[in-house]
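In the block that follows, a single chain appears as structure tokens, in the form predicted on its own.
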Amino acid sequence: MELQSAIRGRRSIRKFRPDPIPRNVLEELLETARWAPSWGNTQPWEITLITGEPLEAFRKANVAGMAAKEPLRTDVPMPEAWPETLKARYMGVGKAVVTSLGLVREDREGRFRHQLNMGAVFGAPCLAVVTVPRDILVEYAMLDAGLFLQTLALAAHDRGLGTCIMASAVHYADLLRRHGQIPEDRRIVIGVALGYPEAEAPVNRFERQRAAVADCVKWVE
């Protein structure tokens, strides 16, 4: 795939088929990644994939929890407030999500089963959970992290796959822990769903937005 059509038709995916991803393809889809730029050449991710028995178990949990409105337990702070430019492009993305599913703003149990689809990822057969060292600087351990996640997401991308990265993936992290065995020393960072998409779905085809060029760079000359 020509490098700007993926950059440009990368798109997060919250309908997946459940067909199970060969791991052979995984395999080759970190030998990808793994070339992500870092800081001095740290690298310092780690990636979980969970599959099969244990990524059931997780959804269910994870989907429990939110389901009892449990309080947060993230190894990164979750953000409580945005600017409002921020806000209202948050809102909008989210506006257009629940209309493509059919919801009205009134509708609150609509609304919240879409939370709780969330939870379980919606249906993706493979959950990566990245991690980076407890004990470093996360500053620059998050901006590693995503530059390792942009590579991941445009690697499935060329390879049909399609990709949501997830916050409310990593809500619960003991539940991540235990599930996903990944030990106290890992600082759990963002979870991303990884599958198939149901091209069809209208919530994975609804009309994105991006803002201007002009409106988030400014030259100096």
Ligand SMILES: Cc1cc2nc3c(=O)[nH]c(=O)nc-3n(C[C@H](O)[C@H](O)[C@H](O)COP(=O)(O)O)c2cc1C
The other form holds:
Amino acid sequence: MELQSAIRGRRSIRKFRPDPIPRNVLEELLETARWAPSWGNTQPWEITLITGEPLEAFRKANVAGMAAKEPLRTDVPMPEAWPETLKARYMGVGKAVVTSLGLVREDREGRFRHQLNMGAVFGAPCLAVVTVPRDILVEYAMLDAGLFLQTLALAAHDRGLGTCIMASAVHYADLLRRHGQIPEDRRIVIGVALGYPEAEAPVNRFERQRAAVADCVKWVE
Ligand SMILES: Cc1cc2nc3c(=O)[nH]c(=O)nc-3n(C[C@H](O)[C@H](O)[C@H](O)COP(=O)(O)O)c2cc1C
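Moving on from the form predicted on its own, kindly provide the form predicted together with the named molecule as a structure.
Whole complex next, starting from this chain.
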């Protein structure tokens, strides 16, 4: 796929077909993603791919935690407040998602169902969990993990796979440790839902927004 169309065509996928991803496709994907840049070529990321029974067990436990509104147990603190402009964008995509699902703001039950579906990783047949070493190299390892994520998402899109990078997959780090066999010395950064997109689902098709270049670029001449 041509790079421009890969960058512009990739989007977060929130409804997946149940078809499993063949092992060789996942392997090819990771063969590409490992070429992401990192500080001093340290490549601090490790990726745990959870599928099958362990993923079903994780989904169930994660949804139960969310349904019971258990306090989050993340390895990386979640943002508690946003600057106004960022908050407006965050609210904007939230609204676009629920509207595409045919829900209205007042439908608290429907919105909660969507939250739980998010906890169930949108039904994706594979969850990739990205970790970095705990307590060392922290800020730059997070930056490196971000570069890895974008590379993974683009490589997946190139192969007809959809991704959704998901903070809500890592709300309860202990559950991922248990069901994904992730050791204590790894910091769980983020999850990525992976699978074949339901191409026609409105939640995978709504129009996305971006700030204009002029809103985020300053020229100093
Ligand atoms: C760090 C991070 C965490 C995210 N967590 C979630 C999430 O928990 N649930 C969700 O539906 N989307 C999540 N997203 C997807 C963003 O909402 C999405 O990338 C953004 O709205 C831009 O849309 P696009 O990816 O379709 O271009 C996350 C993205 C990132 C980078």
